[in-house]
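Only one chain is included here, represented as structure tokens and corresponding to the form predicted on its own.
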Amino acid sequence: MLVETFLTSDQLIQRDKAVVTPAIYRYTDVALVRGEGIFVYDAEGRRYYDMAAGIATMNVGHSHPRVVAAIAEQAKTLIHGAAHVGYMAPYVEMVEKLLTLAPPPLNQGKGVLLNSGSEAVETAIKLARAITGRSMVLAFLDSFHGRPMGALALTGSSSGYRRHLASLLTGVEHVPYPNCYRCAFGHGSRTPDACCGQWRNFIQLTLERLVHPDDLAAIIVEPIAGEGGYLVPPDDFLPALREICDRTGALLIADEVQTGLGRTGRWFAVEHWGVTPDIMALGKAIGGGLPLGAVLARRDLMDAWWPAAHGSTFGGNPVACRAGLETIAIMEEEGLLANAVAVGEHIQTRFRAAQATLPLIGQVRGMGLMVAVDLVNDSGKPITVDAVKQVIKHLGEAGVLMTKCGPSALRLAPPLILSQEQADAAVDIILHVLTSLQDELR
């Protein structure tokens, strides 16, 4: 069917181009104009499989009526009001809300809201310093914490992201993530329950030789590693940081960005290894596909930050948090967190079937409907960068849209919505384009 539209495809593309700077990087040459569940559509009303999901956020699908509804009431009474001007209802309720999502005894914490991922977890660093009195922030390498300088020096997943600039926020150390797919200490391929556990000597050494116990004041990391290859650790991971923080006096830092509101199968991803931070930062789902950020931390945390220490003009807009109360109540009646494990396990299993005739498929892996598809030559290794970002916009061009991760994954992170049958429509579609592109990318 046509989009009604004065533009066609290419019309738009050749007016971003003329007037949006190309740091912003487009996986696809798809101009996009309407979405309904799972599908977006471009002007000349192709349908596209969105296994982007606007990067892991629209968890309900495009335009699911009830959060445009939610949006179009709460527009009608009050659409912006600042939370340093007055007290608004949406804002509340959306802490309130989300208290109750998070494991227990952050339940019983406190929250802010924000206006992004990046912004909430440069809130966590600025609430984990300013109370704790202490300096130095431990990150990870494959991490990925935001753009803006002061998440940048956080983020650890690309130089590409730090080039030409200097002086971003000091007091940074980065060790490695574990990643046994690609074992940063020499020791090949293995999976996670068969981690060669370096990553806690490094730890330990960094302790000892770069940053002293009494000047750490945070341990910040995604539970999964999203940016830089949707990475699963291994069990012990998480449990080990919280040790380290209890013994040290450092705060745990979750960065849920990504892997929060039910993308794993959990509301969170720390309840898979029974971890609970000191401080959560949290962006994309929260917001039913606006920009809403959160920190939620531990009572005491919250109450000794004094009146004025943050702010925000747009965080918690009530156009937002009912867009997110919305999408929230959705996925708690329509038990969407059940099916991201059901669809992601079977999603993965499809992948790895399909090794056995496409050697150009390496490892699959992820949790619930976050699942990675690494892409490798004919000796095992990573394909280009360029070669990854081929692949994906020829998936574009065949109907299915998606981002990479990693060096060289394919990053599916569709709407929690997504039902088994539209699954294997999506997977058939990106399985014959890797037959068709596999030689020349051997």
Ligand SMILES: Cc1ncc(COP(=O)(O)O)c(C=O)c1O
Contents of the next structure:
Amino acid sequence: MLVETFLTSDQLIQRDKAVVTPAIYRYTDVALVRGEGIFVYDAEGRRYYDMAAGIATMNVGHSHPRVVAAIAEQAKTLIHGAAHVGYMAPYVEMVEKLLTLAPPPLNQGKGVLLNSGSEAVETAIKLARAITGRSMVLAFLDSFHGRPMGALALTGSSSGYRRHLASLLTGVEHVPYPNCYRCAFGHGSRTPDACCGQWRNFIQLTLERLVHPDDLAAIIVEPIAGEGGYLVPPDDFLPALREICDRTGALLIADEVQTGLGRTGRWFAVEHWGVTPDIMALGKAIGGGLPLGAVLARRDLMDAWWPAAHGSTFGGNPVACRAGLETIAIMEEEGLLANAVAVGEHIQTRFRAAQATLPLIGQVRGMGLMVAVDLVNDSGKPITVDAVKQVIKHLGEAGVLMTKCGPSALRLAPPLILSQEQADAAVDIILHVLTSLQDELR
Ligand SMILES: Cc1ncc(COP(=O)(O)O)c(C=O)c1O
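Having seen the form predicted on its own, I'd like the form predicted in complex with the ligand now, please.
To see the whole picture, the full complex is given below, headed by that same chain.
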């Protein structure tokens, strides 16, 4: 059992490459052996600032002693029972807790637990279609909703995800997300407050020419596009979607898989715009590092969903629920939402200040501890995807782990326990690496 402990990082990586498909892309050549707080360590004991946090997941950091204890306690009690077989306290407590955190009137709704963000997204679509009896779904370019064939049909951030996969879930039309830095309508390099607003006309046109409003089951949207580039939309975007749904009888689905559970400084990002969706898809952080997804929806919608309409063997696994509940308790006790706002703003300020001497940084954007640092060449064009991946590999070697978002941005989504001092140390390393690569990347 201890054999792995004696592997070097190189040995581990070679063994992995021999048996694991290359379809799983690795941003770094780091062997993740141990985690503690905001750090992970490799087989040689090297320490890395984890600005990826298991891809925007480990909100209270790695192996938090309270989360570890909650997992162990539940594992000793009941590892798995399946919600179809009977009732389990961690399951109901998790749904109750998520509802309590949700904005009104969704907090009066009901929920169902799944295993992942993608499963939550597909469940949300299934619910919307089942209850409205309508077939069409509007989704956005620059959006990411997952990789399985149903969720992939909604994802619009890169054609690479769809390569050779022609016939996905039908009945989905995509319209442009307000991407004010790389505007689909030719007005680039803007911030959301100067948005051209063409996205609104495009939706209108789509409803006139392509999707009859009577057929529209749902609009699915990320309140802040995650994988697509940490794009914060203009203030009128989500309210406009709410209005369209109210007018057409369609349901508004917020995909809060990445933005949810405090990452942006509110429990759910829709709260920044005072918009309440009819259905919300959740994942990532809610399982405290274990696989857990959830869908919350208006009570009337959930109650109209007939018995046995949906299911999942592992969905709402009690160990994952306990890990998630403990994570939420820690977040509440330690005021981690406020920390996400303060440290996130500090990180953005640091990168903006660096733009004066580092023209490689084209734009810094995001909200809370979702921060994107968009990299451009001398003519202001995005550096190539391969170049961003190289930058991230260099950062890994320098002791900072992260992934990318959009075509050319570094994605910082650290644990929400990150202190300002720790953030400064990580930003110093990132700026040092960017400075050393600046000439090469022009
Ligand atoms: C907004 C959003 N939705 C859905 C997903 C899919 O979640 P999972 O990878 O857990 O299936 C992701 C994953 O990155 C996401 O960011």
